[in-house]
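Read the single chain below, which is given as structure tokens and is the form predicted on its own.
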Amino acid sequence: MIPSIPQSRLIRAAYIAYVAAFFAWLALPLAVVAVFAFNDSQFPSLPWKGFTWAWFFGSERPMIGVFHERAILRAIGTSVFVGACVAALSVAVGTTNAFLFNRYRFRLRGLLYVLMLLPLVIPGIVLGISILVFSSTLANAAWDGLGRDIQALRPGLVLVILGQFSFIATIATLVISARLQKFDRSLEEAALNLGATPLTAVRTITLPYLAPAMIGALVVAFLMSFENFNTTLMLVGSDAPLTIAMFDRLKEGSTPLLNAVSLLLMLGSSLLALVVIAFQRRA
């Protein structure tokens, strides 16, 4: 809808409905898993037998809690591991593809950025295939050729980062390249012409006008990492990551420890969102 175009009451009414209906249908789902997680039944649907904090805070099985399941804990853990690997490789590497690919012009530079998008047309389970056969081939090489059992080449965290790494770090780039682009480079020349080298120039000039976008991109990539399941499934080992652990907790029957651990995360990724938004206001 044009607001300077003038509109029935009737279309401002269906527009209204419409908008109303949009955000419930995102909402609700998240408001009955957030409502579940305090209901004292080991099932999480209705009927509903009253509220507990048992799902959370609980120590005695059957209803042991999110605070006290240390296997979630341990999954939790090693997804953040991974998330912070993930997004610091994808924002390091995102900043240098930024730079290369608005400030340089080079032959097949064209095709270098198609390739470089690639990883986010691919669906995540056909990527993470792909990887897991590329790397088993060069570990198996290396173990007949050498003698040498490569365990990074080997279903495990470091192969699960490299997947993440390979679509999320795009991302990372053109997160960074939509700010870098709107960057007035006068003012790297001018402190060029003040006796800085280019390196200096940069790193007080250039890279604190990226901070915000550097966060951003921080922020999203250390999310999409945390919640990454197609990817992760296929080149995960021992070290299963949170994903990977409710999967196989749902497969022996959901409970409400399951809308717990979903509520504290839904609490975490806002409690992110919160915090970047505020970084780049006051940028």
Second form
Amino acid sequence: MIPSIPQSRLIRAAYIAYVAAFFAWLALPLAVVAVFAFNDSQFPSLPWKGFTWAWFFGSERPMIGVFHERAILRAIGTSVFVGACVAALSVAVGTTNAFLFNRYRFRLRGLLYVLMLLPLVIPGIVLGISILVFSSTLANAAWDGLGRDIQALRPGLVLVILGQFSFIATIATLVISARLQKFDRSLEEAALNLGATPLTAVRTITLPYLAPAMIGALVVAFLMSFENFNTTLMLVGSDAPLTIAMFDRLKEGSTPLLNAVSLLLMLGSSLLALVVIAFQRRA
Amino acid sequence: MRAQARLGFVLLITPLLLWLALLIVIPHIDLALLSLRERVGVGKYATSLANYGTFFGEPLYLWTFLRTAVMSVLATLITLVIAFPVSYYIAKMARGRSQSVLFLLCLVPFWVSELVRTFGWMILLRETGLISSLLQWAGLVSGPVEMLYNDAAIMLGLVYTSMLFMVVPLVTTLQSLDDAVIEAGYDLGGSGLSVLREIVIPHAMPGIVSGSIVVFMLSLGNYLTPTMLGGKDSLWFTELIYSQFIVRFNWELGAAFGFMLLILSSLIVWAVLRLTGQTLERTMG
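Show the other one: the form predicted in complex with the partner chain, since we just had the form predicted on its own.
Below, the chain from earlier opens the complete complex, with every other chain and molecule after it.
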């Protein structure tokens, strides 16, 4: 069924209705979360008790808004910090990986490529526990051998960053490789012919060409880190990133405060996504 | 020049090797070793298969494992069936601007965290939730209805959460199918159904495979959705791993559970790739 093939009206209408229903289903939970952020009640549920901004700006009990809730603000800060570290690391390693697989033919290349893809098919929770187990093996060895306790190897932000990086690096590699493959090598050769050193050629010709993919990978990595739950859950220490902090709250019962945080998250990530789209269109 | 190329190669391969060795390969070997360790006394350990024995010997563990696997397969199939017509519509029926807008709309829910999406379903489905209230208001039911904390709610959450990972690969592969090929199918006397079966589905196969693998993996390894939407009787295997590691502090058994999950997922991914004649490089890379 394509537009150029005549179809009965009924089938076409049913098809469009199905697609419309799909999108309504997709939007429903998010719309509900957003609307109840403004409910003037202790619970994010009906009855509707009137419109309020208190869950954003409120400063008195029982309605303390997001901007006055220290724990949530701190968790957002933690998440941003972790996301920035993971994004920077992933894009750096993703770029070197892309160059490696694009430019060099070496023994074990096929094996390493498959290994590089593997983190995508390992469940996040297994990645988390394997890193947890290995780091505590190392930490115990350091304790027994050197008599020193290495805090970085105990559950905490360093492990969270490494755990998220372990699979987000694969995604960054794929995004950057895809663009590098389309690159016309003769441009680089021209630069070399004109007397540039290989490093200058890469820096002035290839990297600018890759920039849109690198920025795209940076944002994707940041978002994936920001919303990661499974791997983080196993590696988290006392500083909880936002998803973990919200999860703990949600287990205790929910107030519209969580709706307000969620709405801010939606706005934030949509904004980031728009930036990427605008950037890619210009490139 | 050769020495320089050699240096470049070493500099480029070092991060890759460090990453794969320190964060992927060695930790998994360590996990496997830990799962083979049995505590025989205070601070004393022996190598044995006891943890796997516990896993196979305890009906609850084995049952949860199988239930998780079956429900993940089911969630993958449902996601595929729901996503295919939508992806086809976006790729082949919609044109120009509306095509890219619809595609973007599909992506939007996934820019927000899974926690928010799950929370949305909780607000909708719970006893005091929106749907229950609406049903009461419409007079269809007399009292509050609890739609949360059961397997259907988990299934709904899983399908919703992984929809994007099915739609994107499907749209990408379907877009590369030339309209002329479909027209040719009709010209040669094919019906809508036979064109779908003989032309569209075979062409979309790489997308179907990679989408299914990702959705299956995400469902199998999901912790949040089953915990939040599932009830007391709907245990998920990842919850067992979590409780062994964090609550009971029995890392040996938890490691064995983790390894079983890894083996199961690898086995199913391998089987799907084998059955459809695809490779991991082609579907993921």
